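Let's start with one chain on its own, the form predicted alone, as structure tokens.
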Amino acid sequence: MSPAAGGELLRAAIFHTPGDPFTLAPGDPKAFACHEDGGLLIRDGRVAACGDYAAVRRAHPDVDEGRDWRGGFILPGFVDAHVHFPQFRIIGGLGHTLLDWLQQVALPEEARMGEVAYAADTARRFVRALAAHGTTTALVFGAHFAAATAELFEAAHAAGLRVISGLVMSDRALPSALHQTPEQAYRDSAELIGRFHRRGRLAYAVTPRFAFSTTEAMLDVCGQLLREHPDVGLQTHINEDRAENAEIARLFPWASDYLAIYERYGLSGPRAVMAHNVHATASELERLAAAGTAVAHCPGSNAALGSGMFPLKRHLQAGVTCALGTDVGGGVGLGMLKEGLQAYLMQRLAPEPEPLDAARLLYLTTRAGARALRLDDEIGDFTVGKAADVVHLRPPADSVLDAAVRRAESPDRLLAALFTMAGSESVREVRVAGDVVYGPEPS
């Protein structure tokens, strides 16, 4: 695509959080943006401007007419915060909780990413459907073996996605053939960063799969490499499911809690996001908001798998930056719009219910995503400035959502028409910094 030298307008109804809808007030325009008939206008790669298309219209005579989306919608690209690259394939194993599920289901195929060509036509596939389901960034776990987690980063610069990743590192209770010795992980994971870390749109995250399956040698190692490379980041897991928490007293018996294992080296801060934290304590929370440390609830598994009923309010309440992650093989597929309706299910069930209406789920699939991987100064919604990361959603006609959102009655009754219902059918066209990655069909 060539835009003119004015940039390109794209006209369609808008929605995007410029601001928190949790914190703001109700009816603050920063806390739920809307354009019914909205004007984004994109200049090298770059939010040029974003309001009601005639205003944007007036203000910028030089631009082409651009794209006509009338019919459609423009939402901020989806920012996945935990997802698992090995699993793709398995989506769908029902049944189990948790550790018997890692044994029966997913480290039995995570194994076979030892097997390069099979890792590199994963690794493709993963990544052409990130795009399909509209995410235009992720936080991934890649593989236990280097040269696949290489294979997903070139996939994945391939592809022009930003994709955060790092080598999974375990030295312990998993099988033999997914475990490293910490000396052979610092050094593939310091070649991975060499190779890999901001190269286009890539960065690195060091990426201890969890304490249950992590060494102190392995954990300490961990700690080395974040002093070595103060601006990559970390991820892992955290009080998952209780049989797990359990195992963990048992290994770490000097520690108070899962959180004070990584505490101790080095491993909480504002570069780290734990995924689920389902179980945690007062105490746990309050260090996590001290520290800075983002946490990936996901719903789609804590629900399949049995884990539990993820605290939000309390993460909330104690200041923890919570946004969205889709798991993978232990939830119910890529889609983060699916995934923010399995949050909003859950927190209707949660014991401590924190209400979920459109506003805020639009801004957990994207601008919460982008302040935990500590890149909203750069995407998550369309303020002026930041990258054009834009999906383009219109329903199939006929479809029962096509006629959902043409009753709609107000801008967020369509929202939340389009968290119910609308999956990768819906994916029109997406496009990174401006860049088409995804789309558009052929006329």
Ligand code: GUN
Given for the second form:
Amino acid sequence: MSPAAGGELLRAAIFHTPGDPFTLAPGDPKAFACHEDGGLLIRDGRVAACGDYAAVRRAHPDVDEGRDWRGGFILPGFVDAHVHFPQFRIIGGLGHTLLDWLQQVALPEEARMGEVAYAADTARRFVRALAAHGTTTALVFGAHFAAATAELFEAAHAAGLRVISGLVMSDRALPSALHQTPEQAYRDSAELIGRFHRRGRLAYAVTPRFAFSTTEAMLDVCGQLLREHPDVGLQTHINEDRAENAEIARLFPWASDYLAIYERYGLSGPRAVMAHNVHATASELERLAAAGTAVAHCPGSNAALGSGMFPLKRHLQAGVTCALGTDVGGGVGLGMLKEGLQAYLMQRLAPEPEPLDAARLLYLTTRAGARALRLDDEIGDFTVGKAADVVHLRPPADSVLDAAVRRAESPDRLLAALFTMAGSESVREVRVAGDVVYGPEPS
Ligand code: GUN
Ligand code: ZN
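Pass me the form predicted in complex with this ligand as well; I've looked at the form predicted alone already.
Okay, now the whole complex, with that chain kicking things off.
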């Protein structure tokens, strides 16, 4: 039987989190599944079997030898729950707080996305870099320009990544080149939804930048788009920075808190992912949990912009779904392993710490993102039947990380070493639904 018919068997150490290590007892195999000599059988782009190599082999004698990646590691594809493609070239603008960084660093670059060729080049580099870091799914802020946002969708489609994105909507407080009228934003968004939503691996999310840069007329248009397109998502920012929150209170004097603004226009709910939420009140956490709105925690960005310490423990206690985002370019890079490390470091210093072990970091960078994006039936771990979104990691020979993983005395030590030190130099191959999207052999 040909490998295509029988499937393809990948052999390496396999790690994944088929359950939630924040709620399952430590040691529960669902919380952290590890197969030191593992076999992952892919058939028709889906996981057909995952377990110890010898057992998978015995159960599927029809399958050819497949790929021998022993010495390497297989993880589910990473999910970045918050990232901005037009900010790809401005990572590293250190020394600012949010509003000052937007004005001086981010927005001048975002204005350049009005030039379609520049936007297209940025989009291609951005999606290539996502894949090179092992990110297979991302919720991406598009540009303030419809043509530039279309270029991002086209680049993601060509590369085979799962990208959910949308036109960024703003009608005040930014450089005027970045403003649209609510009517134009409505027309452009509706047109992009028609072109790209559910085309292959793409999906659309209505994207008001934040309440600071959107009038109530614009927020109303966002609500209208969600009502007219019941399965598109919503992404925005909330409660990121104290100076931002002071401005929000001034602009929306009727609102009891930040979330109340989005609630009034029907933007909070199970399709929504709101980034940051560093300065959340107890009432906001309760209402986010009740609505099923997810929060994208972006620890690298929160530290780089000095936005504050994310109260992860309070979010989890309230029952808010949390995922991780790199928030490039406020964040410090596209690597989700590094973002996991940033989350860990922040919790080490947090006044109310939530301890993050390697299993929890793996969950946060994979399944939690899938859950936040309502894709957890499809991706996030290697449960049989899910799409085979796969990262093959192998540290460069003789690197410090290579020495650490060879010396590691347990799977969780080994995984912790990967989170501590692995970057794109350790990513060897990346698959989405079994298709190679990054690696030595193009699909
Ligand atoms: N709030 C509004 N726009 C942005 C942005 O581009 N980055 C971050 N971190 N916060 C924002
Ligand atoms: Zn952001």
